[in-house]
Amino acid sequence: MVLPSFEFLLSSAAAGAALALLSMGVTLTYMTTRVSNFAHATMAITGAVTTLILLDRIFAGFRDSPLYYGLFIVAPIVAALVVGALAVIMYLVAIRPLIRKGTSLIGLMIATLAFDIILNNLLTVVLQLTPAQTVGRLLEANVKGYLVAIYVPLVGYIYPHRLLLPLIALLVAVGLHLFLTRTPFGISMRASIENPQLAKIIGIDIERIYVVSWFLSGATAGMAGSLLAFEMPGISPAAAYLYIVSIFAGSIVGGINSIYGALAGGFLVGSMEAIVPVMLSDLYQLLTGSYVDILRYQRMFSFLLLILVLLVAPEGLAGIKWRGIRRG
């Protein structure tokens, strides 16, 4: 019992699959404007609300149609999208004042915090006093409840979003990699995260670098957030509190200065907090007997493994030189 199954295996890249989609958020916003957004888990939690608003009052009503499935194709669209805009009022209307007045990045820092609190509350006061039609009262809601599986041959029943969060996580990886490298806006934000004040001087608008920055990010928590609608056993915006720490420790693991690093060390976190403490535990069981549910101490061991690798490499995965270890 201690082998894990496919379908385990796949709930554990699904779960790896949307922390690199937020560490990436993370990152990039940090790139481009040196803030730690730390209301970033909230906005996926925003994201997942989203999910359940549209499950209620659209797609509930299509439970026994194929016009169900849409769900997965339209509300990770739709979380995007608000998600994104509301990124970019966060910075328009909080952080970027501060940032002009000069505020330190510790004070940025907070100031993330404070809009991450009051953002957390109003979601609460929306799933409470919003009327639910279908699903019941929403702060109770379940999306997990609407799941729809597909049977496979030789496999058995798969849940469409734990697909849909890897092939998510590596387009958005790849179509970050093309915009920044192939269109003129993408290299102009390369230049404006390289050397801002050069960037100023050569005529680039920085401003609006930063704009689409934080909408990017916005929007991939919105999308992660939207699929793990279909994870959580009940949509609660107190869940983003955990969030936030596995969503630093895999940007910090990745390199916090990296798109890529992120990508990998989200994913590699997410993995292990899915994977490591259930396999843990059947082992107990195996040996001894009896069950111990260590999946509550899974954030412990993601932070054992940014301890081993800062100790290893203090920048992260994308500082360490992989061509000198490969001559080596």
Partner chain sequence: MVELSALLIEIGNVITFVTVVLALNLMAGYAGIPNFGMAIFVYTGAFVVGALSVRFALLLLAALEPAALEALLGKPAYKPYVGDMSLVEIALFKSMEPTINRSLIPELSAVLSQKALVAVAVLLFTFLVATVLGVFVGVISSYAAVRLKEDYLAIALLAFSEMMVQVFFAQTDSVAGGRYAVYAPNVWPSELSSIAAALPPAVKPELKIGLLLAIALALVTYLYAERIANSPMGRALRAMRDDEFALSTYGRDIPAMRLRVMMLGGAITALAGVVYAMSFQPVIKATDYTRLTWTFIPWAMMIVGGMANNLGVVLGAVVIYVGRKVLEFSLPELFDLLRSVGIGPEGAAVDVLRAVAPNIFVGVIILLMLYLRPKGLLEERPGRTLGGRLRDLMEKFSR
Given for the second form:
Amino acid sequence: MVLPSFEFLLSSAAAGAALALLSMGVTLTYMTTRVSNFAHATMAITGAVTTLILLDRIFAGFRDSPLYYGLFIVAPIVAALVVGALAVIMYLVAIRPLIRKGTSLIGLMIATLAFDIILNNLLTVVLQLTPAQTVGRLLEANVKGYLVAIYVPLVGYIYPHRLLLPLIALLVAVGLHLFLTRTPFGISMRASIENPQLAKIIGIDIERIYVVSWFLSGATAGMAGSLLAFEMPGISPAAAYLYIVSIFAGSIVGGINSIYGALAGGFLVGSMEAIVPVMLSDLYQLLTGSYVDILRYQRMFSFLLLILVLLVAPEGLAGIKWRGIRRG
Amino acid sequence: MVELSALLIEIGNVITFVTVVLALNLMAGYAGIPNFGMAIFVYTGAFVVGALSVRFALLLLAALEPAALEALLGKPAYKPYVGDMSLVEIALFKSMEPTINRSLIPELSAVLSQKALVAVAVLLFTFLVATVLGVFVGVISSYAAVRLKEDYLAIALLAFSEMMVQVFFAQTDSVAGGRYAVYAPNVWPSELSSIAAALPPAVKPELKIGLLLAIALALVTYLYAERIANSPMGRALRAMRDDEFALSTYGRDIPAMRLRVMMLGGAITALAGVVYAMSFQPVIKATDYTRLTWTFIPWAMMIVGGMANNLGVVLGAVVIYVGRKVLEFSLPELFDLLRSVGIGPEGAAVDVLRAVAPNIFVGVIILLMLYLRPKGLLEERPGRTLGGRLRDLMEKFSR
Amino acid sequence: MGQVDLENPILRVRGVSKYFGKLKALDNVDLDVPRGAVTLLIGPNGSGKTTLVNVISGVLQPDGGRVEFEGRDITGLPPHERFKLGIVRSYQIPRLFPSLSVLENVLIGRDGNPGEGMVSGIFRGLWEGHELKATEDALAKLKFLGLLEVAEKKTSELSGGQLKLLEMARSTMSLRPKLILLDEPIAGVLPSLAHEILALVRKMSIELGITFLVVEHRLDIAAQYADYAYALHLGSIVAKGTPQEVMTNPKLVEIYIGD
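Taking the form predicted alone as the starting point, write out the structure of the form predicted in complex with its partner chain.
Below is the entire complex, every chain and molecule, led by the chain shown above.
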């Protein structure tokens, strides 16, 4: 492969889109409540597990009918609602009481790690205890088996669901932009991010805004996780431990105080993680004739990018001039 | 005897955690550096034992006892794996190959026990290199973020640890065994082993030596941490944790201070990893050094015991470790009890729940402690740099 | 009041500007702080006084202009290196270390303690002498400021006025201070104590040759202790001269009446 195929670019774009959504979610709750949420990757995995359960319990019965494709519509929505609710619960039960007690930044971070451990272990139980442990196998046997490639002239075979991730990410980005700039609630949300004291004085219900930001963060994580379920080679809660590195890398590369920056940073990190190792492997093969699997080091690229940004421009892509969502 | 050994290994584990938590407390409790990458420091020590000390021992044999090396590495059974490589090449590049490593290590241990000089050299090498590497990892893991806010530091440290574990995991044979384990050699000369063997209790001498080492390391670390806590440095560290910005306007170089703490904490943690891998977990696998076990649990221990209180975090280490074990071993009986009234889990659920319950327990304990008793079981105390003399001074000025 | 030498100032601020978003906090500020004197910087709330102190102490980087200390350009220097050159500052809203005792807070103000090392810290003999001397000085300051009784308490147990005094004690602990920036040292302090504090500033300036830049909201109490004064309004210097000259400057009268 000297030139990347369309299919490969599409799957890389899907990976980038998923990470854009996830980095955006981490940035959102950081900007509103100043919490670095280390449970975010596990939330995405929760979305993936939700999708598997839907597939196992409901859609498996429609395998041979066109109704089956409803999964791609229903699953992201259900996952968004489930994980959004979960994020709100996390905020109300674990985070808000601590913020009100004046817990330090480090205390809040370790609280999200604690929540992460609890959720991750609960997911392990769910995955292993679903009847006859079908879910774990469902992924390899069913999901992959269910996916149908469509022939597109000039381009070749593509998996239509892969279009879905970039499309949904784009929709969410545009929707979020409109929400933040056109709706009264979104505008007061921006105001309270920029100046919480002032927002309180002019009567904005800041608590409600925090809850909504956690919901949006969780919902987008659930949606991304649901769509990633179709991309992943296998779903295990342990995957979250590594994935969180990429999510934060995207958030910091974009600039941790900018939602648009996070979308861009996440997309950059996610697609780069998919493209660069493969390109390097190919290059290596071209030069030496032997094959080396660089893909297994893919998280290293996001880490290196993260370090580079921390060293050179800690404010990230959003930088100093174009800060956060002040525009518009 | 098996029971006793198992118990002593558990005790060794607890003592390892005590050292790790004391080091974490220096970094996070006193200095406010949110080290969410502790796991990689512990693994650094284990890596030195599994991957570097073996190679060093083999190279030393190549220089001093070529015949012994020939007997170890020149086996026809290794041929398919090593081809025409020289013995030194095999030592460097193939000694971590799972098949070779498995049979090589017990034999190497036997050789070392007979060659006291080589064994002592390997021991010194192991501790020295682990210290240096611990310092090094402390610097590279935090260098990019020491100038920035704690959030960035936390993320950089966590990311570094997770990434490195993946890198070592992916090294399937050539570096450190990867997903296949490598084995830790016994590096005790027979003279030492026979002294240890003569002492009670009746368990393997290397376990006794390991326990003594672990206790010595934990004790030295504790004394060191207490000294620092009651020195001007302890005061400056706590001030840095409270408000690094204000401290920098009082002439303290915050990045340099953080780096120094990371270097020291890194070295201590790596040494704890050495003793742990040598004596209590001689099957070394990068993937065993998880964020859960070696980052999250030490954090839980510190928070439960009380940040910036050395005695507190020791207490926390014991409480959390014992709590997890008790839960793990009492769950089956609890399930039996529940089943007898018809609501207990059955089949596969039992094992799964038994595996996850101790982890969920730790997560819940952390959240509860943060909410109900954020200062931990034992609270932080002011530093006592002058001890009793402060009283005298206070009285002098009160007059 | 002594003569001030404006030809050869210890601190020279030239054309410093600082923006916060669209807000112009400092607009092309020139300021000379005469050596060995007490200089006042006055101005109403929001005039940019604290921003200027932040720029001088290195807490903020200016968007334009430069800061020179003893003829050396220090614009890009981080705060801890400016401290080492002899620039010490206090904070308007006391920025104390909440988990340290009052005495420990003051001791942080003393630099160069040989015991502040991860290795040297464990060798008591290396630092005990220094620590003993520092503690004696700290207790003497606390006694003068009436804080001796609370020396071993946490700062959270102190009143607002006591916090200001503690901030003052800490900022005068440095061994070789050349320029001390005091950000509103007497705000919220009883008038009698305010006079005592300013008298101490005066005394330190004369006896030890330390230069002070005292930021104040108003001029009245502080004027008699100062040699020179600047008035800042909306980020610009609007008046300068002896405190009397500044006090009677018509522009300033207008600003304060308009305030």
